[in-house]
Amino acid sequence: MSNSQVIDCDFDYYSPKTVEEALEYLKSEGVKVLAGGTDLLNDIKTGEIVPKALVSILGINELDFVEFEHGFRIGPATLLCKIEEDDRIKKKYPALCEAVNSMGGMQIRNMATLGGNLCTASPGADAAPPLIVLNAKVEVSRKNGRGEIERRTLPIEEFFTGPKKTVLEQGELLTSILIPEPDASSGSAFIKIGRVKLDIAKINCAVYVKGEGDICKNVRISLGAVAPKPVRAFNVEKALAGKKLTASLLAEAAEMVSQDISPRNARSTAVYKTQAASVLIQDTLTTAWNRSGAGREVKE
């Protein structure tokens, strides 16, 4: 059996100044890129991840930063409680916030990285759901065979191919996550579920809506720990998009969501996390309907 408490195996360690040298290090086979470490030491010390180097990317200036232009931009090695503690962050984009908050305790947030929530890729993260809602992408880096830095950027859907796995590849590393400006008159809320306050998810949900009037005009829910990756609830989205919004809509069209996913009896039974999901879209969505304009509601 495994001790949890010990690092039992042998490994390179390097500590890069920049994003270049981080690139050089990362072609060999067997690297693992190392930020707060919160998720990747744990595996490595129950023996599921046995590295060749460790590359960490904490003392790298490049992809530490938040910066408000045309939209959001953020490093991956940006620590958890620089987020929630963002004024500008909290007003723009609160789903982010909320999923943020919901990370363990404050030791956690004050560890880990944004980056390294995604790139663990497990299917019930909590910072995947609000950035799909909100439209993020994500830009990949890595050094051609003339040793010059090439840049891609996918919508952060695509980001995610099963449970632990990225379309990252050997060499490559995530550099930016970039979020656009909210729409006047929308909204985005999180809420997740788990066995206490700051357990991992069982089922975690976010939501971007935009209104015009008492017409739901454009609505966008994804679903975390209810299928191999995060998932978006299009069946959902189509019965609410274009209709004036009320209590009654929003709990038939909540109960298509078992056309959206597919959960494992894993930290609850599939039963439950279907039925737990339909009640999660109503409650989050009501709460981002309510911050997407000044006196709305949902109706009866």
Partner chain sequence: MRIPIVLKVNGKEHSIEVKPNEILLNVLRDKLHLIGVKYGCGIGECGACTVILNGRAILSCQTLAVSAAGREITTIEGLVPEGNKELHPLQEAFIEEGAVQCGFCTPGMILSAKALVDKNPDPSNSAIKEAIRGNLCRCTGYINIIKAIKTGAEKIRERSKR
Second form
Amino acid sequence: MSNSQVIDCDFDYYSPKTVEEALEYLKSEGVKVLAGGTDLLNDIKTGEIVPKALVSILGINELDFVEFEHGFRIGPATLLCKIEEDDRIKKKYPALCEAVNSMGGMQIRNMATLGGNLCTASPGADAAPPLIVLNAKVEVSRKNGRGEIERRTLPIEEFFTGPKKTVLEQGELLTSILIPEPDASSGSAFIKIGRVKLDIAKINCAVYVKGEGDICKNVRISLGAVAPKPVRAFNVEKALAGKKLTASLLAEAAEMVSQDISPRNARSTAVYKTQAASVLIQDTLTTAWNRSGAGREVKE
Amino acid sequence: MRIPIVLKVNGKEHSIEVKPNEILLNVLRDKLHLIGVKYGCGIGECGACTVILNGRAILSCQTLAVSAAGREITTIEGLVPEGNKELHPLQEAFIEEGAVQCGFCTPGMILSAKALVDKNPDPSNSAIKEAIRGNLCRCTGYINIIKAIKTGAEKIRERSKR
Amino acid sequence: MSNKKYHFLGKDFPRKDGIARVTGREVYPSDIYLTGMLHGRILRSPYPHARIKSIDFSEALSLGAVCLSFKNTPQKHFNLRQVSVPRATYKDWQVLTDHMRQVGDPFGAVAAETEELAARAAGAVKVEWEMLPSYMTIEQALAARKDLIHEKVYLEDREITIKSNIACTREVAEGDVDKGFKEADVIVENEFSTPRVYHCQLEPRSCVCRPEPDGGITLWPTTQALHNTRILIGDIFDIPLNKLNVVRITGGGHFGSGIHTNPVVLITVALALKSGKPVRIVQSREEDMYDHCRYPSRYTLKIGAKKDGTLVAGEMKASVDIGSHHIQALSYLGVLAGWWHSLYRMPNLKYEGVAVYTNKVPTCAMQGYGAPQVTFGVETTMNMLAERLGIDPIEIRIKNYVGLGEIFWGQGPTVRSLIHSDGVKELLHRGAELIGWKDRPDPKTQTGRFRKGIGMARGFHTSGTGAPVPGEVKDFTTAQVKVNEDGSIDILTALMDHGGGTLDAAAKLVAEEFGVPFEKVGISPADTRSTGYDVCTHATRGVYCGGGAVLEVAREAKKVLLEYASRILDAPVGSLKTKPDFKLGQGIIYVEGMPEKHITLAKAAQTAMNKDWGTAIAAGSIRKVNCPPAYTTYFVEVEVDMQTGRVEIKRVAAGSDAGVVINPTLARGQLHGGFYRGAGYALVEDTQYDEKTGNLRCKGLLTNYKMLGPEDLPDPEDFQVFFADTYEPTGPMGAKGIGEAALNPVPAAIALAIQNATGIYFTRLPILPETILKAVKEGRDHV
Ligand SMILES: Cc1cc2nc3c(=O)[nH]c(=O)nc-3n(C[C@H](O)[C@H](O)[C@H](O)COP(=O)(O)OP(=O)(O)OC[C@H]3O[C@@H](n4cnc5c(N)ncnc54)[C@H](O)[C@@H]3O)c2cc1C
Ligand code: FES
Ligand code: FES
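Beyond the form predicted alone, can we have the form predicted in complex with the partner chain?
Below, the chain from earlier opens the complete complex, with every other chain and molecule after it.
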């Protein structure tokens, strides 16, 4: 039985001021990144992780930023509450804001970071589906043998490799999240179903859609908690792309989600998740569609 | 590893030494004797351990004491400056509206409420519900708590007019 | 009946413990820090059924920990729950044993100077196990012939051999059921089941124990029953009761989890005795979830009615999966019959109950003690009967409910009492009006994705367990009331207040009786040395039995005071009256008809002191000879999403017949809280097991034990509470209870609202979206 009252293992603690310094500490095995700690400290208390040292990244200014200059860039150490409070994000990327707002209670969002949510890589991580449909990329940094910082950038879909698994290796740090400018007449939305309002997702869904008149020009749909990692609903997207969006087409297309997902019984049943996924896609897409242009609605 | 830190709690500075694995909740209770901060779950689910850190409500059970060094912490004990006999309007409202039953959630709940009304002086039902979503109260069913936060916010608005 | 004649009853006053609680200064057991205190940690089984071959403490000892195992503790058998009389109390518990009967069963403990060190020491203890077959369901348990969960248990001093893991059985019969069913025009029969809900009182069960120089101990436990704790500990550890002091301290919620003495209390005592130092154990949330849960239920219920809706016969067969130990399942089996029988008149009835041990968390009382479980099935059946007979659900209830002038035995067949007040019709009619009952949807004609449903259910709880003839349950309260020399009054009693305002209510009754301002009545700190026996604050008895006892004792103290006053005022006692003088902030005693002839309470008490007459003081033990039903009704509106199965609670109209309402705001709070826990019970809460490992699926982490939050509940404006205008003639100034009644009908009301929306009757709780959606897709009208 775990003990949530105390942490009974010893570890060292560092709070570097620069990425450079942090990367240096992270080279050694057993050294873990500590951001908000809302996932990591629980994992330590339940004994899933026994770290040698923690490197707190909350004091690193280079990792805590929200920038709109060169496309939208956001630092991984940005607190969720800052995302939620940012009107620019709310306007341009409502799916991300909605996802963040659905996460935990106020205290969690005041502590937890966006990067922490991605790096934990829980199959139901709420920030993942919106970032996936928004075509986000992530920047990963490490120190090479010569002590230079190397950075690589990859699509966020490739970042996740399995339940609680990412491409990150020991010594690496997620250093930036980049989100392209959304197209004109596009919209995004996020909806989650939990067992109760405050919950990790039974299933969650984000949609990005670009319309041209009645035509669904471009649509991206992502779901969480229905596979080992967040997935795209490619089959549904294919059935919708380039077509005139009607409620019946949407309903029909959404059914195809069963080919995109492989749910387990976590927090619900696989059968339910499959049925709910279809409904969730319809609801989320409808909301995103309504946002994509003035007064447009999905017709019967 | 032992790290000397300064914890600034309720306007007072405490120079102490901690190990990195020490949790803020336990340090506040065991070393600074602030028993208004409660343990309810230890994993972020109940909000009983809520304190205000640099103006924002956070969970002391999910915070290492070293990480809180040098930042301003307010606990329920510091809601009203020491020596001030009056209660905070939210505290008054919690009593008046019957928002207190066993009282174990109350300190955390009031701190969440304070963090809310500091930013939103006239919160709606849904804003209040959202703000206290992370505070479990097993006794009251939340109805009187929501009322109390509204009443408390109103008292604060009235006091600031005066 | 109107409350107008009262100065204090029916009016709101700030609760006396309010300031301590809003300022963080209230001290709970987990907040006690004593000089030299050690922190304890309990060692628990990782396996559902196993025996310990050996324990190696050497590493823990080398860390400096005090170590305790079953080898160091008394081996006496007992039952943790002491509210029943010995002849009805099975004893299967020991402080510690080598026989592990559930994951989380304690076999030892360590204590060290810090919690961290204790945790490390606990982690360093090595155990060799012998695995036994585990029984995770009733069926598995009943099929077992050897390696039983308990081989032998005790009833008084009799040894009882357990067969097939059956802990106990109970049968009740009245009239002739076969004949009754023959007379019935319709018969409805179903199986119902309700889950093992976890109390999740916000403070985990905890205890502090300090050994005293005289060989005694002082205890600060989480408990609902000071004296039962003392008597049990004294008996187990052979400590004379005059050296064993249990102190009343606020607990962070109980909901029934403190009626029995918690195992953590016994272990804390054992550690303190072994180490000779004060010891505190605060259970982690995880441990707490392995410590107790609500009794689940599974029962078939068959009820027959005549065409006009009159019930004629009923049969109920219940099997209860009680988990690893008996926390008084015998009385639980009794009340299952009691709640059922006392909801609706049933001339012919047959009940069979069986309690079965399994390798799960032990079950105990939780708000309602079987009533929500039974009310769920009975109320659902009433609606089914009403539907079959074409009668309005309210009408069939009014026709059959057990009300004024009738005998009922809610607390089981041995606790029978007569009903003297009854607000049921008023509650039903007002609730119906508030919710818009007559415009409720017809499930058959609803279409569309989001469907509205209105459900109603009624229920009750007994106000205590008193009855004219003592039955299986003990019920009395001891109190002392005295008038101080400044005219203030002290109440001393072991009665507990779990947050509902029980002690404030007692203070109000005394204020009313003496005619002194409420602020002048104080509640003295209490412990078992200074107080006489009080059974427990449970069974919705706090105000009616506890408050009632305090009031009767206050009347005795008042008699003494009036006698002094009569000497001073030179007027016969019979002519004296009291009333509050709010300007003076005092109570005054005056001669009726001659208001100028008066004296303050302070003056009277001072004079009595200065003249050596004495103090106006009284003490006594009072047993109530009734346990009037506190009735409740709930009308609930929900909206069901037919495509996702999700249920949203839109509106609630909660009605309570509590007799004269003493603390209106706090009473409303009882209904809010009861509804909240009942709704969670109906819709999400459950502790499930992994059958392979025998472990809780959630592993004791709240991450996967979900409860409703504020956003899952209606807005305050959509939650109406109202009270019936009744007066309970046997109650203190007309009052009865509320407590558990506030929850009892809630799951049924929600289930029936969902039925009204979807056309589907649900017979299993919790009603998850998964279940609803499946039933909708399969086109069922009943699952
Ligand atoms: C009560 C509660 C409710 C929650 N509700 C939700 C919810 O609704 N939805 C949801 O998705 N999650 C939820 N979570 C999970 C958690 O809060 C989020 O995943 C959060 O975003 C994690 O961020 P953090 O900063 O706290 O991460 P941390 O716990 O600090 O770190 C998480 C992991 O990421 C690694 N890490 C962090 N930052 C970096 C980086 N920049 N580079 C490399 N590795 C890094 C850490 O080493 C660690 O392994 C909840 C948690 C709790 C306790
Ligand atoms: S104790 Fe910190 S959230 Fe429960
Ligand atoms: S008042 Fe008891 S938990 Fe909120």
